[in-house]
Structures are given as structure tokens and as C-alpha cells.
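In C-alpha cells, the next block holds one chain alone, the form predicted in complex with its partner chain.
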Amino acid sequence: MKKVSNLIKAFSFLGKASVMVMMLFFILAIIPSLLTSHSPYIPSGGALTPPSTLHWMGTDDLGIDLWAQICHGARSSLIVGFGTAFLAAGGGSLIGILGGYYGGKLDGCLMRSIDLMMVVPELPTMIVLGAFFGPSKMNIIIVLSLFSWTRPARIVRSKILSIKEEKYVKVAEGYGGGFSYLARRHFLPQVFPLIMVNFIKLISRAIVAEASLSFLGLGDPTSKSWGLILNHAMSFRGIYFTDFWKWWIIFPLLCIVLMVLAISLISKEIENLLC
């Protein structure tokens, strides 16, 4: 924990601001019902009312409060983003370390399966899998992870391949250090920044991907994720000819952009400090 706070202290102003923004989003995700008195599911005012003191961000076509939707949507967006990133970056890194360290047949098998994953068209498969498993947050996370682990795995593997040849690894092997020791002391600390950067990129990617899956009706329709709000708004016919987009599209979009921007700024800071 101390390390994390030290790291954040070393951030630049932009980095610190990004952390602040992320923390705000986290607060939204944790206690949405305390921040808004309106329900995200039931209409609480007139349809398509512009932002006012009663409805801070206005309402959608059904008269549901947009601020309430965004507050509740933050949780599902963050869960999907972080969940996918954890699973994909963690699993991918482990596979990369295993393949890079052991080499040989294991490495061959892992690399070929990565190749396989890369040639499979992503979206159609995701749609099929999404439809097959049924729409739920858990399934979305699994499906997204399934297509996201290849990048971190390849990057980590290539790094491990070069670290493996370093003499200090040979020396540690000479002292009797096994795979778990080497992974813990030598590999992970060095690939950690790479994993971090990938992790954070994956978060934004997953948030966007979740939005697209939601758009296709494969998202969890009960959870008001930001992607769902956005898709809902965009499917409103002729929205750009009206003023409605000024709140209905801008606010969720702003949230997605802000979050992705904050995440990428943090990833850049981490990259600068750790790599």
C-alpha cells in the first residue's frame, strides 16, 4: 500500500488529476444510491428534459434521470473493465511467463493457440459466444477476456525470453531457484510495468467493447452500463437534429472519455516511473 501511495506521490499533476478522476468514478460505482435520489429504471420526470436543478443531467426519452443512470452504470462499466483486464492481463502474463521460461513444446503450443486466437474474427465469435452463454456480466467478462489475453501474453513472453538469458537468472538457477522463485523475484518485477500498461489499456478496451456488445443486445440489459445508455441514445432516430444529444449523448460519452483518458494517463505515468 505504501508503495502505491509513494508511486502516486511521484506522479505529475496530470497523473494526480487522473487518479482523482478515477477515485470519483469509484465513488460513483460504490455508492450510487447515496448520490442520487432518482431511480435509474423508473421515469422520474418528463421525457427529454434538459439539465436542471432537479435533473442534473436531464432525462432520456422515457423520462429516466440520466445522472442516476450514469451513477449506476459506473459500477457495471468498472466491473466489466477491471474484471476483463484482471483476467486477461493476469492469465496472459502467466501464460507468457510459462511459455517464455520453459520454451520448447509448451511454448510452441501456447504460441500456436495465440495465433489461432488472433485469426479468429473477434466480434462474430463474441456475438456467438455471448448469445450461447446468455447475457450476464460474468459471461461478458469471460468472453472479452478470451479475446484479450493474447497481447499481454506475447509481450510478456518476449520480455521473459530476453530476461531468461541474463546471467543473474542463470546464477539464481545455479543456486537452486525454481520457477516460482524466478517468477516471483526476477520475472514479475520486471514485467510488472508491462503488465500494468497492458492492464490499463485493456480496461479501456473492455469498457468500449462492452459498450459495443451492449449495443448488439448481447450486453446485460438489466445493468445500465454507459455503453447501453449511449447506444440507447444513438438509436433515438434523428437525435442530431434535436438538442437532446447535448445531454443524452454528451454526458455518458464524457464519462467514457474521461475514464479512458484518466486510465491511459495513469498508465503513461506508471510506464514512465516503473519502466
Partner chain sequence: MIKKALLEVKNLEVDYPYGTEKITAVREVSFTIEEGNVLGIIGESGSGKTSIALALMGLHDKAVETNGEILYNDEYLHTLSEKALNKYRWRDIAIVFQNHLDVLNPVMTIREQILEAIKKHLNLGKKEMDKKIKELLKMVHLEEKWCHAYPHQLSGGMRQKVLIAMSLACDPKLLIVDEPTTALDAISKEEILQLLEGLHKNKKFAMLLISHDMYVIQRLSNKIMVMYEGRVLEEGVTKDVLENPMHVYTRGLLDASLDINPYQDLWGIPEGNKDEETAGCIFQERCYQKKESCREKIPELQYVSLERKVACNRGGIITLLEGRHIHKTYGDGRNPIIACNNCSIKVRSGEIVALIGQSGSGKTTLATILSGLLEEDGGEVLFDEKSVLGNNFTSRKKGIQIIFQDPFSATNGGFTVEEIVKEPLDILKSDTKEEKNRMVKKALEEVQLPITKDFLQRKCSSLSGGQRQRLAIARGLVMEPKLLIADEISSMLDPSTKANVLRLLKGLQNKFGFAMLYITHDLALARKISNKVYIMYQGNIIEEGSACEVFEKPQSDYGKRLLGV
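By rigid core we mean the largest C-alpha set that fits within 1.5 Å across both forms. If you're wondering where the values come from, they're calculated on a predicted model, not measured in any experiment. Residue numbers count along the first chain shown, from 1. Compared with the form predicted alone:
- Core-superposed comparison between these two forms: the CA of G130 exceeds or equals a 2 Å shift.
- After superposition on the rigid core, the Cα of G91 moves by less than 2 Å between these two forms.
- Once the rigid core is used as the reference frame, the Cα position of H72 differs between these two forms by less than 2 Å.
Form predicted in complex with its partner chain done; form predicted alone now:
If you are looking for partners or other molecules, they are not here, because only the chain is given.
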């Protein structure tokens, strides 16, 4: 925690502001029930009520409080974002370390798999897979991870190719150091900054992808994610004949933009300090 605190202190003003924004979103995700007295599923007022002291962001066409939906949607976005990042960055980094260290046919097979995944059109394929596997958070995380592990794998592999040629690694191998020892003592400490930067970038990428799938109607219908709120808003037939559509669309869209922008700025700060 002390290292994290010192790292944040080295951030610029925009970096520190981004950390504060992310902390606010984490608070929304952790304790949404304490921040609103309304349910994100049950009507609590009149339909299409404008923002007021009772409903800070108004209500939708069913009378459900939008602020309650935004609070619970933050949890859904962060779960998908961090879940995808853990799976993709962890799995991709492991693949990159294995391919870079062992080389040969294993490396060739892994690199051809990466090349194949990189030429596949992502969004259309994710739409097909999302529709095939069904709308749930776990399925969305798995689908997004399938298209997110290639970048960290390539970056880590390139770094391992140079590290394994260092003299101290050769000496460690000469004294009987195996793959697990070298990975734990030499490889991971040096590639960890790269993994962290890619991990944070994957969070924002996954949040945007999840919002896109939810906006297209392929998200978890029980999650109240921000993309699903936008989908509901755009599906409302009377949205173009009322002034309320501005609030119904602006608030979830603003949350998506703020979170992605904050994560991008944080990843840039970490990249400048560690890499």
C-alpha cells in the first residue's frame, strides 16, 4: 500500500484527479444501496420525471430512478472491466512468458494463434459469441478475454526474448534454475510494469466493449449496466418526442466517458513512471 501511495503522489494533477474519479466510481460500485433509497428495478415515481431533489437524475419511462440504476451499473461495469483485465492480462502474460522462454514450435504455435486472433474482426465476432453463449456477466468476461489477451502476450514475449539472453539468466540456468525459478525471480519482476500498464488499459477497453454489447441488447438484463440503460433509452418509442431523452442518455454516457478517460489517464501516468 505504501508503494501505491508513493506512486500516486508522483502523478500529475490530471493523474491525481483521475484517481479521485475512480475512487468515486468504486464507492458507487461498493455501496450503491447506501447512496440511494430507490431500487434500480422497482418504479419509485412517475414516468419520465425530470431531475429533482427526490430523483437526482429523474426516472425512466417505467418510473425507475436513474440515479439508482447508475449506482448499480457502476458495479457491473467494474466487475466486467476488472474480470476481463485479470483474465486477459494474466493469461496473455503467461502465454507470452512461455513462448518467449521456450521458443521453437511452442512459440511459433502461440504467435500464429495471436496473429489469427488479431485479424478476426472483434465487434462482429463478439456480437455472434455474445448471442450464442447468452447474456450473463461471466459469458461477457470470457468473450471479451478471448479478444484481449493477444496484446499483453506479444509485449511480454518480446521482453522475455531479451531478458533470457542476459548473462545472469544464463548463469542461473547453469546452476540448475528451472522455468519456475527464473519466472519468479527474474522474469516477473521485470515484466510486471508492462503487465500493470496493459492490465489498466484492458479495463477501459472491456468497459467500452461491455457497454457496446449491452447497448446492442446482448448484455446481462439484470445488471442495469450503463450500456443497458442506453439501450432501454434508445428503444423507447417516445424518446424523440420528449425533452427528457437528453437526461436519460447523457448521464450513463457521461459515466462511461468519465470512467474510460480516468482509467486512460491513470495508465498513461503509470506508463510514464514505470516503463
